[in-house]
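Here you get one chain, nothing else, as structure tokens; it is the form predicted on its own.
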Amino acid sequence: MLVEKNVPLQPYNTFHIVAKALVLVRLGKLEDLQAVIAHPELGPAPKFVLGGGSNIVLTGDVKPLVLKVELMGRRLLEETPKAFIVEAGAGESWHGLVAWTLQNGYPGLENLALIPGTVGGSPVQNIGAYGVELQDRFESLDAVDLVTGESFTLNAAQCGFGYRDSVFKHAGTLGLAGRALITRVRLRLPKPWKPVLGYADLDKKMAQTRVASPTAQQIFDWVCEVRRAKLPDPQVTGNAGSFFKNPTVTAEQCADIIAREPRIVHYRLDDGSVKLAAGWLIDACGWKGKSVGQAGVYEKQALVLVNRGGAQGSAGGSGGATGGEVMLLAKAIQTSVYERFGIRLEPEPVVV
């Protein structure tokens, strides 16, 4: 176990915000985590779990002990007549896992291509895109209690999945935020494979290519093309992807908004409620391309906040947006949307 002090975190958060971890431990194997928990000083200390840093906003140096998850490995755990069961370490790149499954003939994750972050972060956020959420492909996960050091396994029901939500995002008696660290994730990829289509971007790709029955690899390629065209590359422009959740309203609320804003982008859900496009709401309030300090709203997609300071600098670099500027911008956007539409936008990233 290697304990590092005053570690620059700019390379480890996709917003590329300058901050430091006062104390950081890299977890390359489970024994490292057990050593931390058993340590007389580190064990009782408050802890912050860091994966790919793709869903956080750092507002200052991180005082809790930072556990940098670097648990690797991926394998086909089991094949049944109905599914491939794939297992991956929490430190693996999510997109890398998606590409690996396709290369090895295990389709089913292609709609979730190019989502930043690690495998361990995917259940925390219940990541989703183009009609598929992690919970649709989830089998189970292993985690470790950060107090007792005991390992445990959770199935989908025990994870409490919701829209960009899980038990790992909530504190208290029923939540596991700050209390557990995910070590491995298992995914169930159904057989026979069926494409998940029906989104406008994918329909457009089908029309352009004249491919009526795309393969999993073609869907993967299309999703990557669409995301690269719409979203900034974190290696070039610091960002945390979609900054706000798409709000859900009742059919009556949606009808009222449509009466005032006929062009609003919305999607009707199976339960009768309606999901509104947060990016459209933000754009309608005139925020696209605007900035607060070095924090700005991406010119191509109003749902994405960016670091105008640019790409990842040197480990000890300075400049660029601060976490305070990002949150000031986010709050200004929330106020504008609420005043115009009566809707409260909820941020996706964790503010540290």
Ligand code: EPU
The other form holds:
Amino acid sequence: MLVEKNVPLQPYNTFHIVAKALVLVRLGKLEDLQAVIAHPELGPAPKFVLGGGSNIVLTGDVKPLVLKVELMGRRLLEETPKAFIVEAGAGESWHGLVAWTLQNGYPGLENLALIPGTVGGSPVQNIGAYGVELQDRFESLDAVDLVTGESFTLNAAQCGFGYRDSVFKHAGTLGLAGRALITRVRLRLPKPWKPVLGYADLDKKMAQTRVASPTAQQIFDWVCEVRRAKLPDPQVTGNAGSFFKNPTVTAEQCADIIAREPRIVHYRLDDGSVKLAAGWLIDACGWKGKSVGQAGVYEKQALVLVNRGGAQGSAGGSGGATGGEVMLLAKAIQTSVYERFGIRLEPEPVVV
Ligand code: EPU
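If the structure you just shared is the form predicted on its own, then what does the corresponding form predicted in complex with this ligand look like?
First the chain shown before, then all remaining chains and molecules of the complex.
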């Protein structure tokens, strides 16, 4: 086990915010984690688990011990008449896994193409896009208790999945935030494969290309094209994807808002509640293209906050946006959306 000090975290967070880990240990194998837990000083120290850094805002140097998850491996664990069960190490790239499953003939993850981050991060916030959420393809995961060092396995029910939510995002007695490190994830890809269509952006692609029965590879390519057109590439422009969750309101609240704002983009959910497009709300408040310092609102998608210093910090050497600037911008957006619509937007990324 190698204990590194003062490690720059700019390359390890997709916002490319400049900050350091005071102490960092890379976990390339499970034994590294066991060595940390057994260590007289590192064992009892507070810990921060770092995956792909695609859903965090760093507001300063990270004082807890940073555990950088680099546990690799991908394999077909089992094929049954009803599904392929695929297993991957938590440190694998999520998009790399999606591409690998398609190349090997195990379709089912194509709608989740190009989501930044690692396999281990995918259950934490129950990643989702174009009509599919991780929980729809989830089988189970292995994790290690950061206090006792014991391994355990959780099924979908035990992960407590919700919209961009799971037990791993909650502290306290019911949650596992800061208490567990995900080591491996297993996914269930049902047979026979069925496409998940019906999302407006994919319908548009079907109409444009006149492909009525797309293959999984075709959907993968469409999702990549839609995302590249709408969302900034974190390699070029630092960002953490959608900065806020799409808020849910009751049918009565929605009727009230629609009466005032007839053009509001909304989707009715099965339980009678209504999901509002946070991007539309922010856009309607005029935020597209606005900035606080070097933190800005993306010109093509108001739900995405970006680092105007680019991927490597600004050319002038000021290091690009700070986490403080990102959070100031986020607060100003929340205030203006609340004042105009009476809706509180909840951030998606974890503020560190
Ligand atoms: N809209 C605007 N102005 C904007 C942005 C959006 O009017 O500036 C409108 C769009 O025209 C559209 C609606 O809002 O009618 C929804 O926009 P979009 O289809 O781009 O999806 P979203 O709700 O903004 C969600 C997820 C994305 C996911 C896409 C596709 C959340 C918070 N975000 O975005 O996930 O890729 O749907 O399924 O649920 C992420 O979580 O990081 C992420 C990128």
